[in-house]
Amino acid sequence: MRLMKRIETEAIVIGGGATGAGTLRDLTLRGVRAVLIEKSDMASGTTGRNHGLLHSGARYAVNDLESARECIRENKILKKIARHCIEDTGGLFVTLPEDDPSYHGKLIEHCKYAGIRCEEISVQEALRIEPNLNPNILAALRVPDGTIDPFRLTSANVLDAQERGAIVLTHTGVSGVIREGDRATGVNCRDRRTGEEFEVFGGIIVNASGVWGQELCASAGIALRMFPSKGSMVIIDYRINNVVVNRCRVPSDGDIVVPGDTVSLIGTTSKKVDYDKIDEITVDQDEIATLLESGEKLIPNVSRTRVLRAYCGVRPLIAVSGEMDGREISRGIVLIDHEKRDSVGGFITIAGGKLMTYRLMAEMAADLACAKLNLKKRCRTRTTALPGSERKLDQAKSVKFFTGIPNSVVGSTLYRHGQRIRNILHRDKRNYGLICECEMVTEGEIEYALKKLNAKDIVDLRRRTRIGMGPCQGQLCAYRAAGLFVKYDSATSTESNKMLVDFLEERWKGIKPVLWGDALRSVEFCYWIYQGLFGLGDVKFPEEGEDR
């Protein structure tokens, strides 16, 4: 009889979003042996489905002062420890003719209470900073907003933890929590790629699985009710603004336009969804109409740009004050010691919050986990830089160091990986050959992602490198990337073909809601390339259950 594989550790973290990855890193920095388990890929849930706004906290200042203070504190920390994940664009709050003019003064006053630098500037100055801004705005404020790449941030946390000895199990589902009496001692797992089942045991289990945490708690015999709130966004082809543009009013749908790498995003909406529908959510047509209409009011050229795709995520909100609807539930952090609340030892839940406060949430969870393990180790994540951000590299010096490699390639690799650029680029032409022209992704960067960043398929690779996220949405680069999985022994040819199909299907989900005009023409062209020119339509895949 074959015994089931068993892994012993000190801490088990469930959930590979920013909070789970941050908790894993925090624990390993304190010297705690830890295992992270994620049912899909890192940042594939709510973390990867937001607008990537590095909040100054101003958005929350009037209605949620505590969240605003948390945001500005974390804003300052992240700009130091995660600089290669951040673009310090700055942000504007602008008042439109139909907005309540008194909100402008309220925002200045409450930003002062929260400790947020909020500067009143003239309309002319706002238009100088952001030339595409609606020229009819009545007033403007400047705040220290920025943008943050959630995929890069999560990956950097995981990379650091792994380099310090952590074990990371992606594409691995947790089928249940193992209890011994009144204590949770481990979890039953199944590798979703190989089908292997195994167990992981530890002294403490940290539930950082976001909105899916309710199901995990239920498997441990714990009742925890979450109130999922859907937020939808649209991505606009090319970057139509250079700074974050917020509408100066009580937070509502479609009042932020965020630049991100080569594109811009309009977000978000807020809709309550039933918990049993959280894995089936889609973007509704009325949400797209609202987002485009609202975005047009802030930046008038939105109507003249192509909409690349639309997507949505689910906020993991827990009502602690009786409010149960969308924007009325606090975005505050909820840390639950289930030993105190439910008499189940060895199990804690961290939820709520925002991408912006992931590090703080991780610190809170790690503090409690260490207390439960009787370890007195202090948090180090406030001052310890993430891999790639250890020190700021000068772009001109980097270009000189990599003389012979196109400046644009050096610049984009430096932008995405910071100091780790020297682990990626070298002067072999094969290494810096472009695979994705839209995002300037090289073969060397893909090789690095396959070997160091846990990329198991092309969808994972998209999150590590931005391949397929630019204007062409993967029309040619996905095909080239599939071949590299075979070249670097990360997949067989059959597996790489299957990855290609899965990637195109995944891209299709986001394009389907905006299928008109240029997007429709682009999809038809892409379909013709893959089905006809590349012959993907003729590929036969093994039936389910056959050997792969």
The other form holds:
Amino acid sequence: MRLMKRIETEAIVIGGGATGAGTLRDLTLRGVRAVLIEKSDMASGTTGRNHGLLHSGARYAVNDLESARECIRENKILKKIARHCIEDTGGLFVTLPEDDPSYHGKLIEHCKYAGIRCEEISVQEALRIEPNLNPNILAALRVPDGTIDPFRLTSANVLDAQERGAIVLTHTGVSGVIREGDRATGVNCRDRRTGEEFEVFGGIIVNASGVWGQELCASAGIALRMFPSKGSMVIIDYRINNVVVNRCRVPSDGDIVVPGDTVSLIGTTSKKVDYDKIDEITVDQDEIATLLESGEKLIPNVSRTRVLRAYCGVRPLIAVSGEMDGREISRGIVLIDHEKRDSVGGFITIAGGKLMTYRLMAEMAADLACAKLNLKKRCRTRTTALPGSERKLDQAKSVKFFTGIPNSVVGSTLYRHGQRIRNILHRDKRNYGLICECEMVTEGEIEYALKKLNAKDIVDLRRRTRIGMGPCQGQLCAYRAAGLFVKYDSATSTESNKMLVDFLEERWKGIKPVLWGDALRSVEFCYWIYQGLFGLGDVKFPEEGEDR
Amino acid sequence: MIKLENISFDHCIKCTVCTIYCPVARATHHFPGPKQSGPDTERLRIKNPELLDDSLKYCTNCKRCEIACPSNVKIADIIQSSKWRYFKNVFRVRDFFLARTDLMGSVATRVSYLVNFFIKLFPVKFFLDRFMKIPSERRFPKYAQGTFLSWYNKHRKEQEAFAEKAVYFHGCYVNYNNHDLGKDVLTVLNAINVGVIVTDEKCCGVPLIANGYIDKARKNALFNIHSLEKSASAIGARIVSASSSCSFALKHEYPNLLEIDNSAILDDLDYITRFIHERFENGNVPAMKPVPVRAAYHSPCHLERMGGVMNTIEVLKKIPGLDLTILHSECCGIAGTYGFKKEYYKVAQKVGAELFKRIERVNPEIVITDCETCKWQIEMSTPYRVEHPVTVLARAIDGKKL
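Form predicted in complex with its partner chain, following the form predicted on its own:
In what comes next, the whole complex appears, and the chain from above leads the way.
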């Protein structure tokens, strides 16, 4: 009989979203040996499916003062420790003619309670800051909103933990929690790429798997009810706004336009979904119509732009007591000690919250985990910068250092990887040839992502580098990237062909709901390359790892 | 900075055809091609103007990318306007003078013998190369004595006597360097019973645009539109130009790049061979004597962009005895003032190399082309004389030796 592989560690973190990655890093910074298990890729679930708003808290100030306070506190911390994941754009709250004018004053007042700097500015000033804004607005407020890249943030947390000794297992599913009496002691795992099964044992298991936590709890014999709420967003092909534009009203559908790197996003809807549908949710036509209509009210240019894609995510709303739905449930942080609640030792759940509060959630989870492990170590994530954010960035200096490499390439790499740019670009290696021309991703950046950032396929690579996130959605770069997987010994040629197909199919899933105009023309051309030139639609691949 | 009015970059579907047709990208790796310098990086510049690349300066504005683009993206316009919108405006004496063909011309024509003599001297060439960054290899077009306009004014009366008239935008080259071409225009148009009216005009703006003097280009554009409209609409005349780049500027650069409304004259504008071809088609063909010459025809980029090459070829075909070989469409590389700059000289010559080779293979007696700067470039880089189609036509009409 073949002996099953076993990994022994101190802490097991399940879920590779921002919270899981943050918890892993927090524990590692405290000197705890930890293993992260993620069934797909880092930030592939809810973390990677939001609008990337670095909340100032103003959006919650009127309805949920506690969340607003958490947001502004974390906002200030993240601006220091995660500089390269953040753009300090600033944000506006604007009142449209059809909006209740009294909300404006209410917001100012509540921001004061929450400690959020909120400044009333003239309409003229607002239009100067954001020239594409609807000129018919009645009033404007300025708040310290910003934008945050969830992929980069998660990846930086994992990178730091890994460099400090943590083990990261992506594309690894947890098939069940191993219990010994009234304690959870480990998990059964399965590598979804190779099909290999193994066990991981540890003193504490942190369930940070978000909305999927209900299943995980069930496998440990714990009943925990999640109330998934779907949020949809559409992406505009380029940046139509400079700053975050919020509508000054009680949060509702389509009332925020967020600039994110080279694109802008309109968010978001809120729709209750059945728990058994969480892995197959799609964006509905009426949601897209609502988003575009509302977005146009804030920024009239929306009507003339090309919509790149639409996507949706599931909010992991949790009901600790009683049932509610949608926007009514608090988005507050829920930390559950299952020893107390369900008499199952060695198992804790961290859920609820927001991307914005991931660090705080990680701190709370790690505090409890350490207490369970009888360790007295203080949290250091408040002040320890993430890899890439150690020093303040100076673009001019970097551009000068990399003389000979185009500014757009240096600037984009710096923007994505911060101080780590020097591990990526090399003048003498000539590794700055472009693989993705829309988003300026170089061969060097891909090599770095393959070797250091756990990118296992092209979809993962997209989350690390923005490859395929530009207007053509991977029409040319996907093929080049597939070749690089082989070049850098990260895949066989059959595997890389399979990745290519998976990647393009994944891209199309998000484009299908918005197929009109230029997006449609673009996809037709892309499909011609895919099928007409390479005949990839007809290629048969060996069965997937699961069925080997 | 982010206010978005012109969003043609958004229609790009990344087919990359433009890059395949870009003569500069083919000649140097310093230019990543129109797609990348245009629509691709425009998205980045909107996000952060600091992401501007120096490589943009290699674009010659030949517009071949725009001809190739199946999505109607104004690629070259995006690149040109990015150049002057985002680059810091650094004053360069050389660029200032290269851009001001009006100023240079009006001074030089007064002392043209001296200018033509001195510009060929080694110490002058050395000075220009060393301190003005104008390559010593570059040959300058000769200046004429006096202006075409002053010659024309002596003949204005006869021209006004014609029943049908056309307003002729002669351009700086004819005015200051090549009066003969202007005279040939009169010969040809008169032969088809059209009188030539010349009105006040300023440089069309092409060299100004290329060197970033956009405000001045706009001023000139407004002046020209106003002046041409006044003379043309009063007598219901068409407006013709025998310079393909001037013509292109009046028609397309004014509205697309300078964002100036030229609708007052747009419908009346004709490149000269189009005007002539139309008359020929209507049976108004003058008597012509044979011109037994073996000629190679080179089509300039801007004429191609206007879709006017066919007119020139059709007109040339009407000339008896002319043995015409039409060259494969290639860029000559000079791109106006581009080829006069030391930093681009090698690229310009490399771009043109394929054309020069093709001309040599034909081994003609003369080369025919519509563009004055193409003429300078070909005459400098090959042993052949270059003539304008109208000149060839004029020789067929007046029977003088070509």
